[in-house]
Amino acid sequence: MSITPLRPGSADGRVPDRDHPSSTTATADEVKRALERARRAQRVWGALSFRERARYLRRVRKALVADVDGMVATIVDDTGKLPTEALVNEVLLVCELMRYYERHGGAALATRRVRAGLLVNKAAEVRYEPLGVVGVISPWNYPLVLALGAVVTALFAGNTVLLKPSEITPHVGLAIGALFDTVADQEDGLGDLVQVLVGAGSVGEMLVRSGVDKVSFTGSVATGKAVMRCAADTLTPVLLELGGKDPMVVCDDANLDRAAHAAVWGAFTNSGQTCMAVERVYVTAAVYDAFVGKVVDATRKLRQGSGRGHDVGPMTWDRQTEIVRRHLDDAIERGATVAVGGKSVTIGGRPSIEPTVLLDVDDSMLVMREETFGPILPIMEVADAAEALTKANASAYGLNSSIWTRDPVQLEQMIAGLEDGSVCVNDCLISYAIPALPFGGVKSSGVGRAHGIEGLREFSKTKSVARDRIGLRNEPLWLPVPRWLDRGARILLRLRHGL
C-alpha cells in the first residue's frame, strides 16, 4: 500500500530540483539505521528529567531566534510565502509553543495521584512516560511550525524523532535538522534526537512501517487514511491532522466591520493554504448585503505579490493551484458570481489565483463541499442562525469554525451545536496561536490533539500504578473466599449505592 500524498507530493516522487547536497530520497536501509540511532539516543534523552530536557530545548529555541533571518529565507524560498507570514505564523508561533512547554510541560507530565475509591488501604497514581521514537510526517503549507511543533512536543515528552518533511519543501525540514545539529554535543549521546528523512510518499510509508512508536501526520484525508491503514498492520498509534472546510457564521447582531476584515484575513492569509482557513461563510439575511459590501471593498484593497509590501503572496504548488482553479470554474459553471478576483496569475514564477469572493453559491458546488485550500471566499445568505448552524455542520470535516454574534445565549447554543474541534468567537483562526489550547479535529478532520497538555500526553504512554499501603496478611478478595464477603458486599452496596 503506497502512501501517496495529495496536498504534499510530486508526480514522479523526486525532491524538487534545488541545489542541496542532502536532497536525496532516503532508502529503506537508511530509515532502518536512523531508527536504530534514534532508539539509542532516546535511552539517554528519556532518562533526563523534564527540567533537563526543557533546558536543552531552550537552547534550540535560542538558536532558532539567533538565525531567524536564515530560517525565514529558507521558508520563503521553499514556499514563496511572504517573509512576514513566515516570521509571524511560523517562527514566532513555534517559539511560543516551545516557551509554553518549557514553563508548563513539567506539571502536565508529572506523576498524578488519584483516589483509590473503596480500597482505602491502597495508593494509586498515573504516570506519563515517553513512547520511544516518534515519526513526524509534515506538510508544505506551514513547513516549519507544523513540523517543528510536532517535533518539539514529542521531544518534551521524552521521545526522539524521525522527521519526513514534504518533498515540496524539503529544505525547511533539513534546516530543522541543522538547527538541532548546532546545539547537539555528539559526546552527550544526543546527536540523533532529530533525524530528517527526505523523500516522497514512499519514504513516508517506510517510516510508518519502520517500527516507530507513534506517527504524527498532517495532510490530506486520503493520505491520512492510507497512513492509518499502514499503521494498523503493526498497531502503531497515529495522530492525524487532516484539514478542514471551516465555516464562519455571521449573525444579525455581529460587528460587521470586524467580521468582514476577519473573513478576508481568514480566507486569504498564506494565500488560503491553511487547514483552518475560512472556506465557507454563512450570513443571515438581515446583514448579508452590508457584510458582502464590506468584504468586497476590503478584498479589492489587497496587494498581491512576492516579498515585503504585499498582503497576499503566491501559492506554493502548481498542483494545488489547479485544484483551486477547478473549484472556482465549477462554481462559476453552476451559477456562482465572482464579486472580485477570479483570475489566474503568476507571482514570482508560481501559478496562483487572485483573492476571490464568490456570491450566489449553493451546496452543490465543490467550493462549498471539498477542501479548496486556496484564496477563495464563498459567501452564502441564510435565513437565520439556525439555518447557518445546520449548514455549517453539513460537512465531512470538523476542524475549526467561527461565530460572530454579541448575544450570549445564542453564542452558547452555537458553541454547543457546532461539530468542530475548535470554535473561535468573534475571531477566526486564532485558537491555533494559543499554545495551551489543544488543536485537532473531529469527523474527517483528524484523530488526536496537538498543543496544550493534551498534545504532550499524545506523545506519552499512560501507566497506572496501584500499591498496597498496609500489608495485610490476607486481602478480603483473596482465596479462599471469606464467609462474610457476600453479606458484607450487599451491606456495602446498599450503603453506598442504595436509593
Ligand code: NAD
Contents of the next structure:
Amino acid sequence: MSITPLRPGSADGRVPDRDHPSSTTATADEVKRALERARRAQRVWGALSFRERARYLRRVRKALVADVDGMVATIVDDTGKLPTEALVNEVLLVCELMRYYERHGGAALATRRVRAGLLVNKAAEVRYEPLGVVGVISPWNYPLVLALGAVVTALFAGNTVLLKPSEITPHVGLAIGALFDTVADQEDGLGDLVQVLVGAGSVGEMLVRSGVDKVSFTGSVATGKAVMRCAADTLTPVLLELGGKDPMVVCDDANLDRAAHAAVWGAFTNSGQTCMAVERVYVTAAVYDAFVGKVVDATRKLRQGSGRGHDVGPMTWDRQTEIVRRHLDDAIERGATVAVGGKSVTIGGRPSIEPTVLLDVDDSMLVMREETFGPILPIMEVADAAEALTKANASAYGLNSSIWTRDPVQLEQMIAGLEDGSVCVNDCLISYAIPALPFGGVKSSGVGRAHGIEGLREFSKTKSVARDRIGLRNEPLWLPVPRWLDRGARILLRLRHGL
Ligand code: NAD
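Same protein, different state: after the form predicted on its own, show the form predicted in complex with this ligand.
Full complex below, order starting with the chain above.
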C-alpha cells in the first residue's frame, strides 16, 4: 500500500470532523499513479486461477482474525460503536462473506455451457472475466464490513481495488490496506492488490473519473446520484448501495414478544446508524397497544453508554446527530408523543440521542418519510395488513422490510407486494448476514447487488462464446443465399412457432 498518511489504529478518540478529515488527502497525481500500479497488479492477479486467488484471500481472512482485537479497537476508535458490535457485525460478518466466496465463488464464476437452440452444429458458453480495476467508495457507519466486503468481492472476481474509505473513519480504511500488506510478499507482484486513497468527497470524485473499470459505491442517495452522473461521462458502470427507510409490518397474529424485541434491536443496534435499520413500524389496531407496551418496556431497560456492558453505543459524529435531532423535533412539533427517550446526551465525548420510541406519528413527519439514521423508533397504528402494505410501499426507498405474521397466505401476499430488495419474515435485518443472499435496493435505495453469486458477477465481464462444432465448408446462412432457405425457414417457423 503506498498512501499511508495515518497510522492504522492511531485514532485519538476525537469526534470526527468531515470538513477536516485528515492531515493528508490523496492528490489527483496519486490517484493516477495508484491506478497504474493497480493495473499492473491486476495482470498478475487476474491470471491466477480462482482456487489460487481464494487461497490467497484465505490468508487475508486468517490475518484479520489473528489481529481481531486490533481491528475492533480501530473500528471503535473511529466510530465510537460498542466493541461487540464491531466484532459481530463487522469482523465476523466479513469473515463469513469471505469464507462463502472461498467455497462457492469458483462455481459462480466457472464457464457455463448453454444450449445453442436451433443451431445444433454450434456450442455456446458464458464466461466470467475480471473487469480490471474496481474503485470502492465506502461510508462510515460500518467502516470494515462495507469496505472490505466490496473489496474482497471484487478481488475474488479477479480485479484489483482502489479503496476510498469515508473521511470520518479513515483509520479503518488504512487498517484494511495494512491487512493486505501483512499478506503480500513483494516478490509475488501482488503488493498493490488494494490501495487506499484517503480523503473526502473530492477524492471519491477523482476516483470515479480516474478510468477505473467499475465503481462500487455505498453511501447516501444524494451522493449516489452524484456518483452516477459523474460516471456517466465515461460510461463507467456503477454499483450503488444507498439509504433506506425500512418498514416493519406487524399483523394481528404476530408473535408480539419476538416482534417487539426485534423492533428494539432493529432500530437501536449501532445506535440506529444502519442502512437497513427498522425506521418505521406499522402495527394493526388489534395488537397495537400490546406491541407498544412491550417495545417501551424493552427500550426502558437498554443501557446506553460507551464500551462493554452496554446495549446501545454513542452516535458517531455530530452532523448525523443534528439530522436525527431535526427529525425528532419536527415530529414533536407536529404532534408526536415521546413514549421513552428523546433527550440529547453526550457519550464518550460524542453527541448522541437516547433510544427513543415515538407514538402518534403521521405521514407528514420527516421521521416517517426521510432516512433518519439514528436511534428513533416511530410506531404507527393501522387498520389492517392491507393498509400497512400500502404505507410501507409509499416511500422513495426500497432496501429491506420485515413482515410479522404466522398466516402463510397473508405472508405470500406481503412478500409479493412489498417493494424492497429484500424481505425478512418474522425477523429483521438478518438477510444481510446470509452471504448467499444478494443484497441491494430498488427505487432510490440503489442499483445492483452485493453478496451471493449476483454480487460476484457484478465485478465480472460476461463474455459469450459461440463455437462451430462441425466445420462445414459453407453454412446455410452464408452467401450465396441457398434457394431453399426461404422455404426451410417457413417450415421451421411452422414447426417451432405454430405459424
Ligand atoms: P455519504 O454519501 O455522505 O458518503 C459516502 C462516501 O462517499 C464517503 O466515502 C464520501 O467521502 C464519498 N463521497 C462524498 N461525495 C462524493 C462524490 N461527490 N463523489 C464520490 N464520492 C463521494 O454517506 P455516509 O454519510 O458516509 O453514509 C451514510 C449513508 O450511507 C446513509 O444514507 C446510509 O443509508 C447509506 N448506507 C447504505 C448502505 C447499503 O448497503 N445500502 C450501507 C451503509 C450505509
